[in-house]
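What follows is a single chain, given as structure tokens, in the form predicted alone.
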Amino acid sequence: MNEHLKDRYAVIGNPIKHSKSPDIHLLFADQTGEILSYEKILAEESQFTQVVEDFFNNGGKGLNVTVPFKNHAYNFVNELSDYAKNARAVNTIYRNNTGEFVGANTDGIGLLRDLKKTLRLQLLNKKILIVGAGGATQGIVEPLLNEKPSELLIANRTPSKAEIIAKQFKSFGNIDYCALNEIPKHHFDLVLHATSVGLEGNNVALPTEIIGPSSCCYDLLYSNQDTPFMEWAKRLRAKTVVDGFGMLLEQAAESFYLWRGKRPDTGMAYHYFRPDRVPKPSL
């Protein structure tokens, strides 16, 4: 078929070009008897809007937005879904029937079904701890206290970014805040790494007796290689360690779910894109 004719999706953020979402759309298409088209578009945060507007004015029908645009989105859209009201970050834009722009965000629920589904995690009274306080960590902190743990910590090397986001969720569950040098020196069940320094290859330092035997340790960002992070956790003999392309995948199938109204079948996409990262945890 013409691409002219097929229904146009992107993703759109700064940098871009290691982007999979691409690949993972067109798969889904292919499974779910769709046509489209998916690229991917840099711009620049000046920009964001006038992009966005131009995509859409030619025949886009919906947007993945990725970094650092979260926030953009969120003041971009008309209408936004409960999470990304509560989160104040949107990673999925498309046009309702009257034409008004709409913002939803699908981190929180991708990263959850890859806790709970794939690495087969319970979260209820266990203990969290997410590094880094931007728009990634803004779209998973309700659905994680959606699950009651026993405490939710976000530590970030400014603290005040954190104390934002523990103030702005604090009638969810049980969220704390503080400095990347005040993490209590006590195991956490769960600890999320959500900062963008592993794209340059650097890692934040943390204390190590944050890493137990039982430990799961989850990077947001994915690579095909260990990141800084998850070489670090490795060392600690944390007990499960893995990169985001779970998330990724999962909340790329949500926005699939929300442009299409058709549910691709991620464990078969898992299996495909990467059958290297599926752990083995013991039950």
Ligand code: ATR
The other form holds:
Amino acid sequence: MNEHLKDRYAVIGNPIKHSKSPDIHLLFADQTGEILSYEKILAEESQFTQVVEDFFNNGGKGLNVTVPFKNHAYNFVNELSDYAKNARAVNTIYRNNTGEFVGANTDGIGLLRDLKKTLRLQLLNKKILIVGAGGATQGIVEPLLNEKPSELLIANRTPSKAEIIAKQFKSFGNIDYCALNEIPKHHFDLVLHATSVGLEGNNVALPTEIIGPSSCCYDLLYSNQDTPFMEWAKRLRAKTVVDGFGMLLEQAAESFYLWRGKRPDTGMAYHYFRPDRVPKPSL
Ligand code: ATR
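Having seen the form predicted alone, I'd like the form predicted together with the ligand now, please.
Now the full complex is given, and it begins with the chain already shown.
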């Protein structure tokens, strides 16, 4: 079919060159028999609103939003899903029946599906540490607290930023914050790395005592090779060490569902993109 006749979707960000979202959504479209196009849009911060309006005025049906625009998207839309409202960040935009822009946040749902469905982790009464208090953390706190962990601690270089998030989500569960050098030296069941540090090949200095033989270490960054955080966790023999590809895949599937009303088969997508991460069979 002529590209101009297809429903248009895209991901907007800066940088955007290495985004895997087009490949993922085109595979989902293939799986579900949906006919659509999916492109990458590079935008400058000052142009965000104009670029998004132009996209929707020119046949755009839905947008994924990535770094650094999730907050811009939150301010742009007319209506917010509950997760997006609490996270103050939007990663999925579409229009409702009356043409109003709706903003959703599927990042947290994506992470939770990966943790529970793919990695078969149970978070009830578990100790969780999140390293970093930026936009990525903001999007995952509520769904994590909904799993009722015994403790959710956010450690950040700038503790005041972790404090703001901890206060904001206080009513959802047992959440606390600290500076990186105040992390208690005991095992955590799940350690989530959510800083932007690995992007330059460096790692945040963390106490080795936080990793035990049953710890799961999860880097929200995705990469075809081990990130510095993953290398560190493997050296300490954490039980499970993964990057954020599963979260990327699952958040994309949820966005696809919001746009098209069909659920893609993410299990099959793992076989296609990352055979090393194929979900474990149910017990
Ligand atoms: P994102 O949307 O990817 O989360 P962000 O909002 O810019 O990006 O947040 C980046 C995170 O990485 C923050 O937690 C930041 O810590 P600060 O709040 O103290 O800035 C963290 N970060 C970035 N560079 C860091 C470094 N060199 N050491 C430790 N943390 C760092």
